[in-house]
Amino acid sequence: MDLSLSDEQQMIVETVRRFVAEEIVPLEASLDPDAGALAPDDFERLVKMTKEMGFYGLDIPEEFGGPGLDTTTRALMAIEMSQHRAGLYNPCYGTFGGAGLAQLYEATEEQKEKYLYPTLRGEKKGCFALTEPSGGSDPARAIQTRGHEDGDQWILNGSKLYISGADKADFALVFARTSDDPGRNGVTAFLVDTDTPGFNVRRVVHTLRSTHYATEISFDEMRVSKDQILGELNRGFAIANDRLSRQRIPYAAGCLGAAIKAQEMAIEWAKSRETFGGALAEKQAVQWMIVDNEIDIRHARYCILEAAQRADKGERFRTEAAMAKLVASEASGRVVDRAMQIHGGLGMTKDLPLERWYRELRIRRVGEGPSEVQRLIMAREILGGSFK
C-alpha cells in the first residue's frame, strides 16, 4: 500500500489545514467550549470560502454538484477538518456542507424533486430513522415498528430512539417491518415527512454531548402512499446497509485527526512543562505515554488508508473499514485521554479541548456501529460467512 500523497492530495490537505487553523481555530476563542454552531455571519461567510475553493458539499456526487472526491481525499480531509474543539461534533461547523441523506441518491425522479434536490439546496433537513428501543446493534431483526397495506397506503405504527434532528427535520427515512420475514428482507424504507398525522417526537434524549441529543419518535397509525416508498419493497435494509461502509472511512479518520492534535498538544506540553527539576518529556513514563501515542496514531493511520484505497480501487473493503473505524475509535479514545494525564489537571478542564474529545469519543465508539458489531462484521467475512 502507499502511504505517499500525490501533489493534488498534499495541496488539498494543505489548504483544509491552513483554512482550520487560521479561520476556525480563532473564532473557536471566543465561543463556549461546547458550542457546535459559528454566529451565523461567520457561517455564511467561510460558507462562501469552501464554495470558492471548490469544496462545498464534500460527499455529493459530482453529478448532483459536489467536487466527485475519491474515498482517499476525502480521509485526507476529514483528518485535518476535525483538529479543532468542535471537530468531532460538527468538523470545521460544516462549512463544507454536507450531501444529506445518502439514500436519497437511489430514489426516483420524483422523490428526488421532493425531497433530496431541496435538501442539496438547503430548504430541507431530514433524519434517518432506523434504530428502535428494542436494540440498535442488530437493527434488521430489531425492527418492530410495522407497516400493513390498505389499499394505495400503507399504515405505520411503532416508534425510534436515537434519532438525531427528528425535532428539526422536514422528513425522515422510516424502516419498517413489512412482511413476516424476521430478518433483512422483511424491511421497507418509507420517506415520510414529518407534519403526516400520526408522526410524533415523544422526548428530548440527553447525550455526553452538552449541546447535542437525540429524540425518540413514534408513529400512530401513519398512512403513507405507495409512492413514498425508496427503494424496493422489503429491500429497505438493503439501502440502509449500502453506504455504512463507506461513510465509516472518514468517520474513523475524524476520530484521528483530534488524535493527531491531542498528540501535537501533547509533546509540545511534555517539552515545555517542568516539573521535579526538569522537563516532563524527559520522564520515561511520559516518553513511554507519548510513544504508545504514536503507535496508535500510526496504526489507525495505516487502516484508515487501506481501506480508503481499496474503495476507490473497486476491490473488497467491507472487513478494511469495519477494522478502520474500530481501531480509529477505540485508539483515538487512549491517545486522548494519556493526552489528558500528561497534562495533569489542566487536561480535565475546559481551557483545553481534551475533555470534550474525549466525551466526542466515547460517543463515536458507538457511532456508525459499536466495536463489537465491527468485530462482528470482520468475523464474518474472515470465517467466510460461517459466523453468525
Contents of the next structure:
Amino acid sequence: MDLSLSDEQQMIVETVRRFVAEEIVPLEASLDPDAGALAPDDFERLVKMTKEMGFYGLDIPEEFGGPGLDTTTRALMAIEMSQHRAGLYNPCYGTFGGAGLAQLYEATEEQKEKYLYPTLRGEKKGCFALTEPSGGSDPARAIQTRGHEDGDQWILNGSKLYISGADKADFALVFARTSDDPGRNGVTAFLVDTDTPGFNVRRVVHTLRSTHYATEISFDEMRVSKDQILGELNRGFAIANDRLSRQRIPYAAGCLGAAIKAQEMAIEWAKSRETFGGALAEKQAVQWMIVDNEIDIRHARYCILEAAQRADKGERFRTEAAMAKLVASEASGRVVDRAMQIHGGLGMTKDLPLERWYRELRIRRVGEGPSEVQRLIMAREILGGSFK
Amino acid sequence: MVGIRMEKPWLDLSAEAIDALPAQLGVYQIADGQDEVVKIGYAGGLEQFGIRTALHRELEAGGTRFRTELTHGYLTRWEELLMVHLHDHGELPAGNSTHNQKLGRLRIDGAGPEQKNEASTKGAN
Ligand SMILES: Cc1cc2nc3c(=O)[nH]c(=O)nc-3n(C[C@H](O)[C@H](O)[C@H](O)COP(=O)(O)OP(=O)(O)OC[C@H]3O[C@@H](n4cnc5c(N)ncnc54)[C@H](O)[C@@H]3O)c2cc1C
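Can you return the structure of this protein in the form predicted in complex with the partner chain rather than the form predicted alone?
Expanding to the full complex; the earlier chain stays at the top.
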C-alpha cells in the first residue's frame, strides 16, 4: 500500500494543520477545558474562513454542493482536525460544517427539502435515535419501540437511550419495529419532527463525555404520517449502509489525531523532564512507552488509510472500516494513557488536554458499535455467511 | 442516576461559608431573599480555587443565598439545570438572561409551561 500523500493532499493537510494551530488552539487557551463550543463571533469568523478555503461541508457529496473530497483526503483531514483539546467530539468546533445524517441522502425529494437541505444550510439539526434501554449492539433484535398503523398514520410508542443531541435537534431519525418479524426485517426508519406531540426528551444522561451529552427520549402515542417513513417499510436497516461504513473511517481518523498530539507532547516532556539525574527520555521504560505509542499510531494509520484507499478504489471495505475503527479507538486510548503516565501528576490535570482525551477515547470503544461488534463484522466476512 | 433538580437546602452566602467549601469543580445556584433562583452558575477548570472562587464572585455581585453540587461534569450539569429551570419556570433566571448558546428542551414529568426565553432557544452552536 502506498502511504505517501499526493501534492494536493500534502497541501490540504498543511492548511488544516495551520488552521488548527493558529486559529483553534489559541482560542481554546481561554475556554473552559471541557468547553464544547466557541463564542458565537469566533465561530462565525472561522466558518467564513473554512468557506473561503473551500472546505466547508466536508462530508457533503459533490452533487449536493460539497467539496467532493475522496475518503483518503477526508481521513487525512480528520487526523489533523482532532489535534486539539475538544477535537475528538468537536473537531475544530464544527467550523468545517456538517453533512447531516448519512441516511438523509436516500430520502425522497420532499423529505430532502424538509430535512436535508436545511441541515446543509445550517438551519436544522437532526439526531439519530436507534439505541434503546434493551440494547444498542444488536439493535435489529433489541428494538422494542413499536409502531402501529392507524389509517394513513403510524403511532409510535417506546423509548431510546443515549441519544446525542435529541434535546436540541429539530428532527430525529427514529427506528421502530413495525412488523412481527423479530429481526432486521421488521424495523422501519421514520423522520420525526421533535416538536411532534409525544416526542419527549426525558433526561440528560451524564457520561464521561463533558460536551454533547446524551439523552433519554420517550415516544408516547406519537403520531407520524406515512410519508415520514425513510426508505421502505420494514427495511430501516437497509438504508445508507455504504455511507455508514465510510463514516467509520474519519471517526477512526479522529481518534488517531488525538493520539498523534499526545505522542508529540509525551516526547517533548520526556526530553525536558529530569528524574534521577537525567531526562525521562533516557530511561528505557519511558523509551519503550514512546516506542509502543509509535507502533500503535502507525498501526492505526495503516488501517485507516487502507480502508480509505479501498473505499476510493470502489473495492469492498467493510472489514477494513471496522478494523480501522477498532484499531484506532483502542490504540489511541493506549497512546493517551501512556502519554499521561509519562507526564506524571501533570498528566492527570485539566492543565493539559490528555485527561479529556482519555475520557472521550474510552467512549470511542463503545460508540458507533463496540469493539466486539466490529470484530463480529470482520468475523462474518472472514469466515463467510454461514457463521453469522 | 443524578437527581434532575438541585434540592439541597439553601445556605447564607458569606465569605466564611464559601471558605468552608472544598476547592472543587461543580455547579451552584444563587437565590434571592425568597429563595427564588436568580442565577445558575458553574465553577470550571479555569477557576483558581474551584467553586470557592466562583462563589466569592457571586458574593461581590450581591448574592445572598446559595447551594452547590460538586461534579466533574459541571458543564453538562449546568446546562441541565438551566434546561430544568426553563422547563419549570418558562424562562431562565435573571442572572442567566444573556445566555447565548442554544439550550435543549426537556419534558421531565408531564407538561411544563411555554418557554418564553427566546435567547435561550435560539443560538449559534
Ligand atoms: C456518549 C454516548 C453517545 C451515544 N450516542 C448515540 C446516539 O446518538 N444514537 C444512538 O442510537 N446511540 C447512541 N449511543 C449508544 C451506543 O451506540 C451504544 O451504547 C452501543 O451501540 C452499545 O449498545 P449498549 O450500550 O446497549 O450495549 P449492549 O448492546 O448492551 O452491549 C454491552 C457490551 O456487550 C458487549 N457485546 C455486545 N455484543 C457482543 C457480541 N456479539 N460479542 C461479544 N461481546 C458483545 C460489548 O462489549 C458491549 O459494549 C451513544 C452512547 C454513548 C455512550
